[in-house]
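Only one chain is given next, in structure tokens, and it is the form predicted on its own.
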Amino acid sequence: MASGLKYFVGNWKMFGIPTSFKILNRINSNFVKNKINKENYKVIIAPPFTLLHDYSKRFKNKKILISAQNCFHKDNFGPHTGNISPYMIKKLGIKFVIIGHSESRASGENDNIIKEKVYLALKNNLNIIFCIGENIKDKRRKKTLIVLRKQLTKVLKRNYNFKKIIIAYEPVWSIGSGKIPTANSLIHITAFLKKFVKKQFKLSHLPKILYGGSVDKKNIASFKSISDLDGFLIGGASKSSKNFIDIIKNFYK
């Protein structure tokens, strides 16, 4: 069994309306009732921008933490129609933001844009869930570690506070496909990430590493043996309170 504090991060993507807070209420109630394991894990949910203000207030004193799904690469205010700055997110009382998600990268975000987002998010004292991962071509060419190394070094700097950065390994080929890496593959990759980040950025501690990609209540048990994993970034399954709760329950069975 993997030990230590675990993170269960739900990314709602383009899902949710104001009444969807009932899903979070059920997840929060389960968290409160779970006397055995609740000190062992944190729950973070990332709803769309339209719900951040309401949910940040509703769950201010609850066990669930609220995250933004992204932020813009310019800060404060400006002529950027449809975009939200890290400063604006901070002023909502939000403490987490997802940056570098593969879907955002696919929409045109490059390393330079992501680098600026990370810098500005940290400047605003936000905690970052920083996503990295290889596509199917890179995997087939056995370039996974080369790609991950590049994504890390192009964006992160040694003077950053890495206690506010959680790295989420999300292989692009796995997201929404139902396919997940083998346990041996994931053991190798997470161990590499821990050692590389600690050495490259001269950390005194090991970084937090999450896995994201087709995580569900049926396959969550297969991750138990991967001691280097600090949690999971969960997409589709996080939109159902039952599925999300079952993921946590099945992990701790």
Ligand code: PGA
The other form holds:
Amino acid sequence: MASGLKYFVGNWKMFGIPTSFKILNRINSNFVKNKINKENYKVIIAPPFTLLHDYSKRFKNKKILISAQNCFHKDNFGPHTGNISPYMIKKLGIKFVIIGHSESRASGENDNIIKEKVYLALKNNLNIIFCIGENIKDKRRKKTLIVLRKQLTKVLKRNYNFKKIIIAYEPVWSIGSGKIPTANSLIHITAFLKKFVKKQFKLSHLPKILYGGSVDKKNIASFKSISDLDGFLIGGASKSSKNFIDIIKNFYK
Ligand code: PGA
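Following the display of the form predicted on its own, present the structure of the form predicted in complex with this ligand.
Starting with the chain above, the whole complex follows.
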């Protein structure tokens, strides 16, 4: 059963215009209205860069937290057309950034770039939602755990503040496909990630692990039994307030 603090993170990807804040208004009011004490959860939404400034102001003292979807791997200001540094994100008052999403990896981000991003985001005191996940080939070859281990060790370091790092396990084959892992494999992978990260990076606590990939209001119930999971990274279903609210409702039903 659901216990402990859970995160429901919405990743809007390339979606949203200024008036889409209405979606967040509805999610925020529902969050405030329906929050029952025993349901301990946080809602974080990651709109595109174009909306970050406006939304960070609108939702400043609200329950909903705003996250950036990515950041550049160089900090402060510089000659990097079209890019946004972790410093610039921090200066908006934003506290979260997604790093290492498979869609960003697919457009050229490698482990070295991701490593720089994580380092600079932490330097700017941002909380990181760090995405890892195997592709379908890795899965078929039974290389999932090897891939995850490599994605973690190439990027993270022992001296990092892991209280500011949330790991999102997102199998690439599951993103936007409607396919989700079996409960058994997710139980196994979540337990592996918790144990591995704690040991490898010498943590005194277990790391937070989210699951992402085709989470929707229908299948959310099937994740309830995976008590180790600390929440969800939700793409497609986070663009509609109704779908997103139903996910949370159905999770706690
Ligand atoms: P999806 O995306 O929920 O649309 O599969 C998840 C993600 O990419 O974070």
